[in-house]
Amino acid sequence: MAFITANWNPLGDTFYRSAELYEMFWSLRDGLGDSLVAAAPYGGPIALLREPLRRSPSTRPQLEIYSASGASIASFPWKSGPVVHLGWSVNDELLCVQEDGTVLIYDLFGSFKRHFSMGQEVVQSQVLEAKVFHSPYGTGVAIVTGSSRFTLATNIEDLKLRRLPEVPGLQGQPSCWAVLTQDRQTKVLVSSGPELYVLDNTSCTAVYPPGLSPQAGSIVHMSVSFSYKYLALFTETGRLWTGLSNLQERLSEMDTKQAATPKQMVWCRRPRSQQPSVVLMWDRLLLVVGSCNDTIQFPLEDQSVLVGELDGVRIIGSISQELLQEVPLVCQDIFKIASMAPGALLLEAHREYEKSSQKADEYLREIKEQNVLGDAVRQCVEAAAHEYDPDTQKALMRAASFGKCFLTEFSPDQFVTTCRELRVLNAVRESSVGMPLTHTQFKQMTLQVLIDRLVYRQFYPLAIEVCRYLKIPDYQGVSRVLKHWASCKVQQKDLTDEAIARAVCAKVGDSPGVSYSDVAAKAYECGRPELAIKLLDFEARSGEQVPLLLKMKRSQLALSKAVESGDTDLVYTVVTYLKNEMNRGDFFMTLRNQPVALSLYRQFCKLQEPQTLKDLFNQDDDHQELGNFYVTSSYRDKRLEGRLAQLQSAVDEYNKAKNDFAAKATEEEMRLLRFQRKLDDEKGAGLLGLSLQATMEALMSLGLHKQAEQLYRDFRVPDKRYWWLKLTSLAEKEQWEELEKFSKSKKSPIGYLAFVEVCMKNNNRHEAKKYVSKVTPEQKVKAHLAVGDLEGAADAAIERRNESEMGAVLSRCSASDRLLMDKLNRARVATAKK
């Protein structure tokens, strides 16, 4: 703790520090010389291509991918064309830009993903220089060709090439250029001799940096800050100009006293930076130039690479890696010599407390007297977040915890959150993981992206531990990690299908948010269909199983799964797919093995494809259903001959099915149709298509009683039905004399109460009374009541000595029927005594 400020270097009013991140794992025999090197920001991986322009087929360049700590991730010989530039996308994909304008994209593990071209005209003119940049639209690529033309793609995921206007007088490669992103527009800043131009989609505009001295000479190097807000220009006379990237304001200009063009120039600043600076690197010198015109010099022992970060610069060497950054203000306040800031006093108080010294009380009293104890705790927590060394973090957090004990109303949220975040950051900063994230970078990239990166690099146990430690919901955390793990597991070629399926099931189990069908789909993509089927057996949702099985051409299994699910829509989906994919015979045979599917398909055919339904029945020799089909079809035929032919076919099929009842009923239907046709021709009755009962009703309503009686005899219509039909028909036509004759023709099978009720229904009390005397004794009371004869009903009820009938008559009596009511009451009493 006493030497925390030992590596601080003053720059104007602030300090810069250099912290060692790693001793690199790699062993580079020739260092980083004669190599293309690309390191991704936010502690990303490092790609290294040795001798990129080597063209000998016998000794190909080697492309190597390392973690930020130098641990090897992938390595393979480069078999494509000469590479001009390497860069990383926002998704940690490696972009290799070739001389012919082809951009090849590899994943973190060296697997080829895809490629695209920067334009056909580039093949002839060749790429002289390229840059990979990040914009609000995603990852972009910019190139300059041998014809001195710039081509731009702002988003490689949605490729749209833009050829920028020509630069006046530019021949060959420009002395330097940079990509700018301003107001969601991507532009190119180009230096051509003493001139400076801004290229956009439509124009080339000459610009001049404000305040740049005329003696500065041509601009030979330029650099844009991480946020694209600031610009640095280095001239041939060694002068460095800094200002806003829109070239509206100058920050500073100074003479670096270095005539040689720097190998790299990178901005070093942090959010809310007090003293932004530019880091320039030559072979053996690293120069930090602040906007205050002060400088810091660091000697370099070997060749290095600078990587601009959100809050500093990573310096990658062949032996070690360091982070150069401005010391955060809160850290300066606490650790500066003789600092009296609240955080510094609290840290000192805790030190004395651990020594059991009474000075701790004096420091605390001083803080309390100034009423800044809360500020002191917050300062210690904030400073701990910015420190890279775990021991320094612990000292600050313990001091903050010590100070919290003396506060009654202090929210612990910031303290708890910072503790958790620091534990996560310390875990990912380990050399074995190799992600040297600062707290500022972590907050910018978000926890979700950090987990994605751990998963992408296959640090699954660590990713799961982070998710559980930070209590991330399963569907966003553990389940997502397990899904990615399972998708990678199925690609392992050294394990059997059975072993992988068991391992995936044991690890994933019933984790919410993990779809076995997605994992199975990945297995199928990798050429392991049997493994995919085994994994689908663990999928609980049939709706997820079936589509993949169909894609795999496992139609029988897909149909079985669909039937097991009980989802008719899913069954219909599979059946429709099979119908389109298989020949007719195989399709029908497949359905025969699945009765549920066959039944559903028959329902479908009934509504949509009746002819197919007939073919199904024919193939199955199902004569009963064929007969039913012909009967149903006959109703759709408008011509009598066609209908009779269909019905005759139905009779034949019913006979084959030995269904005598159905055959006879169909034959009688045919007889009825012929009878109806005959009467239609003779009388124009319009009977065709009516049922037997409707035909008889129609005949009677037309007065064709003889023909109705003929049907009654020919079709053996039950007597009761015939009598009811004729009774109703005669009453409705008010043929009362015919009705009376009909009633006397023979004993009525439906009784005579029906005559009474039908007459009353047709409002003829006089006719109704004629039949009351013929009604059986049991129905006499109802008959008398139907015609409104209360006296007769009372006499009949008393004669039968039936209490319920007497009660029914009483209920119909009114106050004016007092004598009748007394008579009934006396009869009820007498009946009750007996």
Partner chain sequence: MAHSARRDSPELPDLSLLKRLVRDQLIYLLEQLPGKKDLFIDSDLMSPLDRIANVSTLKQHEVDKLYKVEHKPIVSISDQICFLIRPRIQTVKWICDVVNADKAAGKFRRYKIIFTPQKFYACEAVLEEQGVFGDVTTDEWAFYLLPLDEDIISLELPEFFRDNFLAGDQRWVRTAGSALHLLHSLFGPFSKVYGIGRCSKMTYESWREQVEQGEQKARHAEIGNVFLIDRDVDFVTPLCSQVVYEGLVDDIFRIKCGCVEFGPEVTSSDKSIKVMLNSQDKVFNEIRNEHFSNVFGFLSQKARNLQTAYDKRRGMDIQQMKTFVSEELKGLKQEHRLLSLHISASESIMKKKTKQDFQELLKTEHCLLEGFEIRECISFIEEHINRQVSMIESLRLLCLLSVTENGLLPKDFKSLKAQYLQSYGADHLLTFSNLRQLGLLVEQQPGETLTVMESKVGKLVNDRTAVKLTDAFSSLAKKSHFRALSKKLNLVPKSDEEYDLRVPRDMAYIFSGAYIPLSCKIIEQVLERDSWTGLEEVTRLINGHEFAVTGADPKSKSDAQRIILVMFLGGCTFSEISALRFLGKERGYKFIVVTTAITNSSRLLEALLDNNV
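Would you mind generating the form predicted in complex with its partner chain now that we have the form predicted alone?
Just this one chain is shown here; partners and other molecules are left out.
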């Protein structure tokens, strides 16, 4: 503990410390010299390409990928063209920029993903230098070509190449350049001889760093800070200028007294930095230059690489890796020698308490007197977060916990969260995992991204543990990890389909948010259709299975799944697909087994493709429906011949369907149509299309009784119907004589009461009365009443000795019919007696 400040170096009024992160796992024979090295920020992986420019095909350079702790992840010989630059994207993908402008993208495990080109003209002119940069829009690539032109791609996910304007007077490679992101625009800052230019989309502007001594000479090295806010320039005379990257303000300028151009120059800052600095590296020397012009010098034993981070600089050597950073203010407060900050006192109090010394109380008292115990606890917690060494973290957290005991109203949230986060951080910092994240970086990159990165590196169990430990909702946490895991699992070639399916099902179970169809799609992509089908079986929502099944050409299965889902739109989608994919016969056969799909398709065909409908019925030998189909289409046909032909087909089909009734009915309809046509031609009767009844009516009203009678006989119209028809027709036309003749032609099948009623309806009481006598005895009273003959009705009723009928007559009597009423009443009494 006492030595915690041992590695602190003062710089101006603050301190810098360098802490060892790892003893590197790797054993590099030739160190880092003569290699292209790319190390991603946020504790990202390291890529190494030895002798990138060696062109002899016999010995290919080796591309190696390591975790930040130097553990090998992948290694393979480089078979493509000479590489100019390596870089990492935000998604942990390795970008390899080739001399011919092709950018190859590999994943973390060295498998090729895709490639793109930085433009056709580059093939000719070759890439001289390239840079991979990160901006709010994603990962970008900038190159400068042999013809001294810059080309930019701001986001490799959405590739849009931009060729920047020419730089005046620039020949060959510029002495140094950097990419800037300012005002939502990406620019290039380039030094050409004594001049400095800013290149944007349209223009090339010469700029002058404010306050840079004219005698400083031309700029030979430049560096932009992590946040793109600050700029450092190194001139040929060894002067270092720092300022804002918009070149509006100078921060400092000093003479480094180094004649050589540094190999690397990186900003070292942290959020709320007291004393930002620039780290310059030469072969044997590391120089930290603060803005107060103070410096710290470190000797360097071997070739190293600097990686700029959000809150410091990582120095990767072939033996070990260190983190150089400004000591956070809160840590300074606590650990600075003789500090009286509340946190420092609390830490001291706790230390005494552990020793069971009463001094603990004195320290506590002192803090409490100043009423800063809360601050003390907060300081300890905060400082713990910034410490890298678990023992120091523990000491600080214990002190905080101890202090917390004396506070009543103090939210434990910060304490608990920090504890949890530290545990997670310590776990991922483990050299086996190799993600040396600081707490500040962790907060910046968020937990979601951390989990993603763990997943990219296939640390699935750890990722799941982290999710569970931090209680992330399953949907965003465990399920997401499982999804990645399952997608990765299905690619394992050494396992059988069965084993993989079982393993996936066992782990994933029914976790919410993991879609089996997505996993199956992945399996299918990897050329394992059988596995895909097995996995799809686990998918609970049948609708989700359909698109993949279609893609896999399992159309039958897709159709039955679609039907199962109950979503008709989905069924229809599959049906349309099948229609285009299959030949007709197979298509209809498939539909035949799926009545739901079939009815849906039929509905569609009815409106869109009636002919298809016919084929459909034909295929099924559904003669009944075919018959119906022909009948329907007969109504669409305007010409009689066409109609008859259609109806004839209908008759044939009905016969095949053994539907005699329909066949006969259709035949009769045809006969009727021909008859109507004939009469229409002869007499212009306008009968075509009428029903049999309507035809007869029309004929009668035209006075064509003979023809009506012919129909009556030909179509075996029931007598009753014919009589009713003729009766009403004659009565309506007031052909009373005809009617009388008709009534006498034979015994009426509808009785004679109908005659009475119809006559009355046509207001002819006289004619009506003629038929009263013919009415059957049961209906006599009714008939008399119908013609309004009360007396006749009374007589009939009395004759029949029917009490209810007498009542009926009585109810119709009015006061003037006194006599009649008496008579009826008497008869009633008489009937009642008997």
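Superpose the two forms; the largest set of C-alphas matching within 1.5 Å is the rigid core. Positions refer to the first chain, counted from 1. Because the structure is a prediction, the values reported are computed rather than measured.
Here C759 counts as shifted, since its C-alpha moves by at least 2 Å between these two forms after the core is aligned. Shown in the overlay between these two forms, fitted on the rigid core, is a CA shift at G792 of 2 Å or greater. Remark: with the core as the superposition reference, the CA shift of R114 between these two forms stays below 2 Å.
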